[in-house]
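Heads up, the chain below is alone and in the form predicted on its own; it's given as structure tokens.
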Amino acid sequence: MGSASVLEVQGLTKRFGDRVAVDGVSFRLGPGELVGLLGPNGAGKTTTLSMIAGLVRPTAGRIVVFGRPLDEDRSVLRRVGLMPEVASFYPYLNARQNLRVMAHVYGADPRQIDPLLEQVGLAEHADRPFRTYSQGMRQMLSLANALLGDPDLLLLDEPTNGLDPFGQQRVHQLLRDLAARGKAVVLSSHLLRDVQELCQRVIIIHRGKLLEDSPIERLLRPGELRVLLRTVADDRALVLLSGPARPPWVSAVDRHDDHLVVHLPSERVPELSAFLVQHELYLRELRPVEGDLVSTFVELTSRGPTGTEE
């Protein structure tokens, strides 16, 4: 990351009463950055994102956005875009009739409107009341309503919760789009494919406190690579493999379905190899199992916040 900062994050800390929802978080985002907030429900997604965009008072800790704290300066959330979790609109009003609405509070120029209902795939329906639309349709007003003034900052709280696979293609386009233009995004998603497809950075916050703070190659690419491995006698394997007379670089071997999957060091893969051969155990498919964030996010949400198991 340059030395240009969009959002400086330092310990930020939220208390309800006796619950800390967030303890101690702190981050960077620049220009550009697509990152992802993941964390379980509960953890203080929604109240870290609330807080950045000013609808939330922190406890303590600080926020700079565009280089200037939060608590002295609050107009620089004119180029913060925030889409909530859940849309809410005027009922009665159309779509273009909302967007003006939230135009006039914003400052921001109506001729926006249009351009962006076209964006969003909700033209053809911008005359239609926001009680009729279907909760896709009302999550593409949200994200229009977000991106009113050309922020350049955007907070997505689930943004594509409820959509079709056109509807999360579109905005997936869209966010890459932003990005590239050097709008700076943060993510928040349980839609953990979405994450991985679009994120080039992860931030996992668990009960409250920073987790992981990762590019996502270095999550889904570990020190240690699993290989998916088929021999002419998978048992005989397993038991050497998982026996007193394994190599000492396997670190565990299980069964899955038709074939095992093996724990080690990537450099040693062609030792484990020659390894079987020896014992008479020929391969019949040796490939690595590519990585996946679901597994690495379970992975490590279950040893919580300490390192620990839960």
Contents of the next structure:
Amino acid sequence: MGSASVLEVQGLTKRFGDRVAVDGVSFRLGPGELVGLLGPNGAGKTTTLSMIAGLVRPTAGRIVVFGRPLDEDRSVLRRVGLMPEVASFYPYLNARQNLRVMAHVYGADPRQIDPLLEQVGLAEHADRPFRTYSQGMRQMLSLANALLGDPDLLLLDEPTNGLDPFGQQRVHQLLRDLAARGKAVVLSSHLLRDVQELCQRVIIIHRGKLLEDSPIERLLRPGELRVLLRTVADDRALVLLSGPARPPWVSAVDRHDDHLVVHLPSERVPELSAFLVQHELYLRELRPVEGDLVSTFVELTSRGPTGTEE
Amino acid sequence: MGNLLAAEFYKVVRRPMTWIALAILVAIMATLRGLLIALSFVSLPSAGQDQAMPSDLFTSLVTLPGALADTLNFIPSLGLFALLVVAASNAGTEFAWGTIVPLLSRGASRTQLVLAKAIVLLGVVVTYLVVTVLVGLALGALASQLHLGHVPFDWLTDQWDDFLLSLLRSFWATVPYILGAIALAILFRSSALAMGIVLAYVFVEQLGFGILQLLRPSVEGTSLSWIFTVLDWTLLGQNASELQSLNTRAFMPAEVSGQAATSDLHPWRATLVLAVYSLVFLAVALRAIRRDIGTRPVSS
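Please give the other form, namely the form predicted in complex with its partner chain, since only the form predicted on its own has been shown so far.
Following is the full complex, with the preceding chain placed first.
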């Protein structure tokens, strides 16, 4: 175990009666790493985060936070900020008062509260009772609470749930800043776009088992490029690129509403352009489409933990 | 522990329910006492030679120092219902609102959280007790002025030790109920269930024991009399009532306090039994809080 490890999870298992919620999951996290935790509903993501946050006792396995085993030293949890899936606060208290209660409990400096509320965009709503907050505002307060005391490890469960695009952008920027400051972040989200945009690494859990723990570039298959193509005659282009006369380096063509997506090696893009012009299919648009985490996720999770199709 | 105490205190002081329940209690106390004061000015026919005149009874009940008995027993009797609601709600809503998750997510000691809750809620009991005693004293002073033309303060010098002891008895008679409400709220993770169970127990014990009392004369001296001995010794309400009876005996004239003066009271036994109940409830709460905590609120 390296001394630089912020979090190390070894063989983590949780059983609820006969049901195995988490089954021998292992991974580690270094400082400044922003890792996406993915999995279908009921995969065991929230249970995993709950065990790391010390709320749920593992049936087996080990959690080491900042080099200290959690079952021996729970004081390390003071350096772990949790943003649960559902923002939970006292409805009769306002944002500032709610954070003050938590600051008492965490032993955090209450002078952090106002700058944090400013940071998450709640400064002007700080005196309104929590019960009057919209879902987005509740999420932002929950994020501010997770950041209280400046923890070095953040466990965020669906942080952009219910946020408007401005809120999502704010959260993205905040997470990038935190990672740049050396904070380690585990981001559990159903919004794969968030994960794709923010995380360097992705951990996929399915039916409690670890399915994948890879750098995101590997999951997005960098060897193959997908290009969006619009020509003067898309139907004819489709026939040409998928018929017998197609170039051998085109591996697939997908028809979408108003464009085609062509799968090909990245170095063949100029040849594709020339090939189409040669057949009087003049280009309206030709640009690479970013790798798609959604299709990778669906493919991996439909294969299941054993690698067989489900 | 200091941090958790500060957090619990901060919450309970800012929770409207804490003060609304107290205001309701004060209103009930003022209404009931107002009725008694009014009745004390009405001449009623005597029920019998050997009993105090009802108007004398009412006068003793509303003037000082007799009014102190009713005042000091208000919290462990009627006030108990409001306090149970406050205590069960304080502990149960942590699960319903999901606030137990941020509270415990940074490794706060679960034992200390339960102890902090218990200490702060017992502080609420003391606050309620002090406020209702002050209101009761004011009403007693008013009634004394109306009836006697002056406010007697001699009890303050003659019976100050009785007064302090009675405050302590009232507090002690309330403690196991509060800890029971906290324990059940944590055990079932529900304020409503905790309130329901404790209030049902209070009603069932009072009603059931009242009915059983009718059988006592016919059972006494028989081989079944042990049943009443066991019930007297073990029932929570029975032991709490013993302490309240001592309060009544301390401030009401013997001919008015009647049964309390003649019954065979066991203050130390009652104190000990209530302490055992309190410790059992505390142990249940401390055990129940150790279970896994889901991150989704119970109410959702």
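Positions refer to the first chain, counted from 1. Note that the rigid core is defined as the largest set of C-alphas that superpose within 1.5 Å between two forms. Since we're looking at a predicted model, the values are computed, not measured.
Is_shifted L283 between the two forms (CA, 2 Å cut-off, rigid core): It does shift by 2 Å or more.
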